[in-house]
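Presented as structure tokens, the chain that follows is alone, the form predicted alone.
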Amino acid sequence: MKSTLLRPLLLSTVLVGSLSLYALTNKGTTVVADPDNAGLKLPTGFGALVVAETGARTRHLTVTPQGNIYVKLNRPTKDGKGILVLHEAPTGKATVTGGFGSYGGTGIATKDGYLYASSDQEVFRYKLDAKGEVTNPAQPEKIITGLINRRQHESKSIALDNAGNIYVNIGAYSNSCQVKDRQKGSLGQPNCPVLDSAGGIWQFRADKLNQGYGSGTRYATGLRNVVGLDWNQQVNGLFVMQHGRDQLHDTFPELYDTKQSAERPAECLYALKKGDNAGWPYLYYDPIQRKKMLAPEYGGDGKKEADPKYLEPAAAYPAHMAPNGLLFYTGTMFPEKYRNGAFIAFHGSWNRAPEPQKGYYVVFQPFKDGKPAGDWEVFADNFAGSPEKIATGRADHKPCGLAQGPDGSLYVSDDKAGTIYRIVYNKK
């Protein structure tokens, strides 16, 4: 698949009063946008509302066909709840009605009558009843256990296919597999040992108990860390967003200046097949040259290209913006152009200084025939609160998880203040 760095296309924005922008849900009720669109800037015709203020670090979330919202928390609440349950009123506003799961983490998803959720080393599943409610909150089935957690890129994001498999990110506990992690001038470890148990996507059965590394399959490797991933129903394949490496200037200042380090490497979208190798830590993707470059830890100098045997990205985005959510849109509420395209939640950068920080928005990537097609667009902006807060990295809100509601609306979680947003489209 041809790799391209797609330029952002800025969409027109609209802020509309709650009386003029609404959306009919599949239940026939009217969801009304907040008067200020929850503070967001959106394309014309779209509106947003704050569903709930949780006050917690909300990571990924999922919405059942019945409209129940389950939100995974990075850390459990004071009363030990790592998953929040929210129920919405007809207006779209929701209240937290309960919680369960005494573990923190990121991953959560629903599929075929089950809720799946992950800690940073295990994955559990819960049976859902006909109302979309968990029947066994205190006694989940532990389907995966013993995954490595060394407190760097530890989140275990998940996605499910249509054949009874679950895919789990196991992030590399390293920036670039140096002998001394993140230390100036330290070279890369030969045959990077991190890749034995991390730095890739593992495949397990979704219905088998107590699986470990020996029960699973290393589906794809050479991926530094994946937080956003989703199964593309149109092509029946797995897509992932990789967090690119950090600190090119800090570790090799003789090869990269601060601006080069701020702009490299790209955050990459990959279309994965079993056995694929995306090349971390031996390479990075340069969005300026639009090439796979040999990493400096392994003999690179910013000019040497990497071995062409490694997987090409399907698309590339600006550096260090932390893509934490990926969702292929299959609903009918939004206009036709969004169908089967991808929404990506960029959590925002921390390591572009002295250049301004970037991100803190949700973008839309058009697809055609299962492949990225055309420029990506900033879809939902102003989570940060102001351009000054973006530039300094002191955002009010940081988008993290994405979910599609049964009516086709888009939910966005925020792991800074714990706000849950819902974006709707006025079909009138």
The other form holds:
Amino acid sequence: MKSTLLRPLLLSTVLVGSLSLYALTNKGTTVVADPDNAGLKLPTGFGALVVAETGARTRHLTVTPQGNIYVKLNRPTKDGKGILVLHEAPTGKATVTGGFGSYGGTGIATKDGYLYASSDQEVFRYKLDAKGEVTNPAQPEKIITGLINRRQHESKSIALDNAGNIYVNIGAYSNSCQVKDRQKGSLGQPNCPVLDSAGGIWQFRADKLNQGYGSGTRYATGLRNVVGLDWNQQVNGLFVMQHGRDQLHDTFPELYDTKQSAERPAECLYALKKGDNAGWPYLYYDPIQRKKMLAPEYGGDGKKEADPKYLEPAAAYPAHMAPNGLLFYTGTMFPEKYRNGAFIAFHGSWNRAPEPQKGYYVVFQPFKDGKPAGDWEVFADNFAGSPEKIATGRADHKPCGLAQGPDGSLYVSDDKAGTIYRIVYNKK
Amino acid sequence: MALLALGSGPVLAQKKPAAKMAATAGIPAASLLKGKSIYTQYCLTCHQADGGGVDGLNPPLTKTDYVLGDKTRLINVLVNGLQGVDINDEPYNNVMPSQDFLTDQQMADVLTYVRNNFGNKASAVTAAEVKAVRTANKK
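Alongside the form predicted alone that was just displayed, please also present the structure of the form predicted in complex with the partner chain.
Starting with the chain above, the whole complex follows.
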């Protein structure tokens, strides 16, 4: 008797167990890459799909542990939504299910049950419930306010650490701190006054209301403009991608030709510690000589090196490619080599003209023990659509934000056409 | 120096090229050629080879009243630079520096070129017109 009663019970347990196992695997495998991999060129074994065509200016994005996608828009939609909410079908295709936050901006992140988002002057946070839904879309807490915005380098990108702090980029409202910005021959202002309120990363508490410059800390300075930044969990430290200076030739044509102007001022990755100074506007990093060079506005001539006291970049990338997204990959979906390495979204250049433009791709930078190790490689290419569109800068899509999904997928936002991509690894 | 001499008779300079233009049913070829060279040297990095500008940063020079419309306003953009203006309802966040180091004739040439390239078609800008705006600014 006992055994006959038990048998169906056991059987059903086994059945339920295997069913749920099937569902889980099924959930992973029903996310299908588009036949053309969303137009992207990827390494073998990877696939990509268009998650959604939003038609909006999608800057940074974040995916909650439950799989809800929040996207920050540079400009609110016509009905006044500056943050889009997307929910995915099991296939991976998503629809915009709502939106809130009437401000434009770039930064967005989730951490410990909160969603953080920035305008170009402020940072807000929203409470997330157990389903990853925002509970107070119309009444966020304003945690940071009054940050300088003079249009140039206005993005207030954000990252959070594990100690309750939030890091905000405040970009310099200037190219190289000239007396007259971007003016041919204009020299640099002594003791660049921009650095008092911009040109660095500021640290604030993630849970305090209405913090301004007075209640924040200038965590690191001498950074011209950072759009992509991320907290590295392995070394518990902040990494940032700086947009290097523009227009060496336009401002000092007697010192730099157009080719040098296009190639010399690198885009740099920095590992930051509190109090670091990366040296803007007094220097730029020459990726060919691999040296910190004195800026022409401050007496440089392309040969004189800068004061060695400034922070050395952790890695350097070709000039003007505009690194707008940085993400340390902590997932397990991608092969082992990607774990704890960095993905960088290069929005694409404009300041290389008349030389051909460059970028419009997502790069992978291998890391070992918390440091860049080995050469970077192009990971996802052809956002632009064709080599001609890259060269002319008339790209169809411009990668901007990066996010990791709960399953380890890599999401990429494009602020040109508003496409949201998802890159998956599907090799067995 | 020849450029300065040309600019010294504003009334004459204004009338004569206008008549000449009508006669040739177009824009002085020499002005376009010189304008292109100035554009390449001082404008192309930001406004790009096709005049299309850069999204969100540097405005396009095509299909805009800023280029095709009022010449005084256009000349003043070169003389004084420009920032913080939305063009065709789009914000452009970079600074346009003053190009005041250009001569009246150089400004006239580059503006004439821009007004008649990239698909644009509008009347030429003369050195006399540039001079008049610059003189008025100094008063």
